[in-house]
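Let's start with one chain on its own, the form predicted on its own, as structure tokens.
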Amino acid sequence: MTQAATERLSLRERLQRERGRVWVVGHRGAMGYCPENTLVSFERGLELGADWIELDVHLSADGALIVIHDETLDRTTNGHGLVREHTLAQLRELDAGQGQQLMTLPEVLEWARAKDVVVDIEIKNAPIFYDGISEAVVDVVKAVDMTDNVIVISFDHAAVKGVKQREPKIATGVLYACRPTDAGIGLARATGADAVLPHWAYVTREDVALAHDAGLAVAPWATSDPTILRNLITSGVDAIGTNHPDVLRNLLGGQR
């Protein structure tokens, strides 16, 4: 398949057709080096060899999709309290580290579209649940014309199902930190997901093979330990989330 033909495929199609490739997923950008979930972290992730940029989204008090990991502001910004209790204007005033500003999902998607990079969007439901967040994510993805170049994931599998029901063309995945007896196939089937995303500690070669036989991609998270990364690569996974994209890229021999 030519490069031009590959570029015309959606991410859902590429996940099916490019078995054996290991996608480097920059976890919150390159959070091992930069303030997580910020533009400088996303840019650094690309510089260090990431194929995908992973991020997290919450809803502000006025319904903006805010790119931040925690439901509270305290750990990653100079603000305090819940994200949902602040308006977008208030959130814009905060320092997210090294002078970086919190971004909205549309802003990151516009940046990613210009860079032709896949965005891995994690919907952060629980312990705070956001009414309508799945629909809001889908609507933004479609508005920015990134339907074919994102994957939407969550530990809240109901949210994943909501995304797939609203727009079947968007690639989706179920996150979990356990070892289901069926390699996560049932979780994926129940939500219509295209991928399973187990914590790295629960990945086995046998489970990866079972998931592949069921037509599912396997994309564990999130480690930068070379020994663990080598084991995941040997297990046949399709993508790996890492805080240090360069470490994984180097283990892959620099191939893109």
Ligand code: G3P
Contents of the next structure:
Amino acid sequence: MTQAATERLSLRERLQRERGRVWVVGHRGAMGYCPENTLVSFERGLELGADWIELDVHLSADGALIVIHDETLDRTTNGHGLVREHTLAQLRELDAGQGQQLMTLPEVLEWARAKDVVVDIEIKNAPIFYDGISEAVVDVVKAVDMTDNVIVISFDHAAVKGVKQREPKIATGVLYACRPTDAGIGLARATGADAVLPHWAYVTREDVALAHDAGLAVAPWATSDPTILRNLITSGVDAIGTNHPDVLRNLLGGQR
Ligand code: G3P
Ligand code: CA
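Switching conditions: you have the form predicted on its own, so give me the form predicted together with the ligand.
Starting with the chain above, the whole complex follows.
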């Protein structure tokens, strides 16, 4: 297949056809080096060789999709309290580290479209459950013309199912931190997901093969330990989330 033909494929198609490559997923950008989930972290992730940029989203009081990991502001910003109790204007005033502003999902997607990078969008839907967050994410992805270049994931599998129901063309994945008895195939089938995303500790070569046989990609998270990364690569996974994208990129030979 020519390069031009490859570029026209959606991420869903590429996940099927590009078995054998390992996508480097910059976890919260490059959080091992930069304030997580900020533009400087996303830029650094790309510089260090990430193919996908992973981020987390919550909803503000006025319905904006805010890129931040926790449901509270306290750990990663100079603000306090719940994200959902603040308006976008209030959230804009906060420092998310090194003078970085919190971003909205559309802003990051616009940046990613210009850079031609895949965005791995994690819907954070617990312990706060946001009405309509799956639909809001889908509508934003479509509005910025990124349907073919994102994967939407969540520990809240109902949210994953909601994304697929609203737009089947968007790649989706189920997150979990356990070892299901069926390599996660049942979890994926229940939601229509294209990928399973186990915590790295639960990955086995056998489960990866079973998931692949079922047509599913396997994309564990998140480690920067070279020994663990090597084992994951050997097990045949398709993507790995890491806080240090350069470490994984170097293990893969440095080629994008
Ligand atoms: O990409 C999945 C991973 O980010 C899930 O865990 O807590 O880092 O969001 P967490
Ligand atoms: Ca995440």
